[in-house]
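Only one chain is included here, represented as structure tokens and corresponding to the form predicted on its own.
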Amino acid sequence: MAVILKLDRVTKQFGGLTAVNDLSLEVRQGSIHALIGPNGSGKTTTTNLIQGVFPVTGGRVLFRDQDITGKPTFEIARQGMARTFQNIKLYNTMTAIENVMVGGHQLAPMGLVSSLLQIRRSRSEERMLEEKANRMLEYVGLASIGGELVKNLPYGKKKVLEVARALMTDPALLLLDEPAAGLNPSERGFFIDLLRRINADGKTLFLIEHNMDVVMNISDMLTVINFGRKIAEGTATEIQNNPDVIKAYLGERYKVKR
């Protein structure tokens, strides 16, 4: 299985603080790869480094065999990477379908001036975005709420809506920052099924998640970091029985009984 994402000895320092320390990992194409660790271990910082939000202090990030170190976020997105966020970043005063349409802005290259001068083409672009957004809403099970204002939606549906928006550009790699956080058991079950379906349809998933029931149920590979440094990597069973991970993060309750 080919490697779609590679971190090669990546380091990130903020002044005297080392948030990510000489981190190397490989994400296989078509897999679900989880990054786990205690609060403050550098997980979200790692995601920000992958997506170009922060510049790396040292090391390299490679995506689809291309060195994307130092590239701006919009260029990385054009290469086939999308993301959801730990704190939901939706537009509350817009409808659900409008929020999803925003995710497809790269598919509609017309600017303000050209849209004013070429009204017919502008309307055609908008119809294309709306049609695709409707397909994404149907895909994630939210077809019935397209016209609802986001501020009126329950938290669980907002989480799913972010996924629909991220899928608008048909990304090869989807980064998910704590996708199951705040969901009740029923919502988590739905979300796990959705992530499995997205993966089965050819997307590679790289997720940060504290809910171990989610992580251990869907991940092909897990990387564990603590204080920004990798302490373990392996399958769910291997991680659950790793003494360093048990001590630093999981505790004995997740250890697989033999």
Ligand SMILES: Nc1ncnc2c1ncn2[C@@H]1O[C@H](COP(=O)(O)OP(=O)(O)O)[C@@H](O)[C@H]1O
Given for the second form:
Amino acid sequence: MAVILKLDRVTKQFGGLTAVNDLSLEVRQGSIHALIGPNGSGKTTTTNLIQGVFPVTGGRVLFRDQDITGKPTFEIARQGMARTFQNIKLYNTMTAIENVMVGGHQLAPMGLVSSLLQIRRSRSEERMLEEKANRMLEYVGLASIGGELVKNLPYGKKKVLEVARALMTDPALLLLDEPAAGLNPSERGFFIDLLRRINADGKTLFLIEHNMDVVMNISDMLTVINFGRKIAEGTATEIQNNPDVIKAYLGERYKVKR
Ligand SMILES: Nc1ncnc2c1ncn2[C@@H]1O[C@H](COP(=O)(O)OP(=O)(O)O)[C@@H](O)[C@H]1O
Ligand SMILES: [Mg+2]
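If the one shown is the form predicted on its own, what is the structure of the form predicted in complex with the named molecule?
Below is the entire complex, every chain and molecule, led by the chain shown above.
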């Protein structure tokens, strides 16, 4: 299978702190690839480096065989990458569908709000965007709440809404930073099904997640980092039995019983 995303010895220093340390990994096209590790191990920083939110200190990022190191986020988005955030980034005083529509503006080289408010699009363009946003809401199972203000939605629905917004750009690769954090078990089950469906529909998923039920359940491949360094990589079974991973992160309870 082809590689869609490749990190080649990526390093990020914040002052004296090395948040990501010489990290190399390959995400295969069509897979669900998880990045796991303790709090502060550099997971969110890694997604920020992939997306060009801030520059790498060293190394290269390749996406669809193109070197995207140092490219601006909107350009990387245009090449087919989208993300959801660890801390929900939705506009509370806008409706659900308006928030999803913002996702369609995300390919513009300007801030989200400014692109939504300042670009005067023709009515037909706006209508097309709205139709697509409606399709995305339907796809994620939120068709009935399109007109509701985001601030009135429960947390679990907001997390799903972020996915709908990210899908507006038809990404080939979707980065998800702790999408299931804070969800209750039934919401989590729904989320797992949704991620599987998105993946089955052809999208590659790069997933940061703390909940081991979620991760071990759906990941084809896992990369484990600690202090910004890769300490292990493999399938769920391999990772669950890796002594370094158990020591640094999982603890004995995740070890598969024989
Ligand atoms: N913008 C930043 N400026 C300075 N330090 C940062 C910044 N972002 C993250 N860090 C630091 O980098 C380390 C890794 O953080 P992060 O990538 O958020 O970890 P994780 O997502 O794995 O919990 C932490 O020590 C954090 O404090
Ligand atoms: Mg994080």
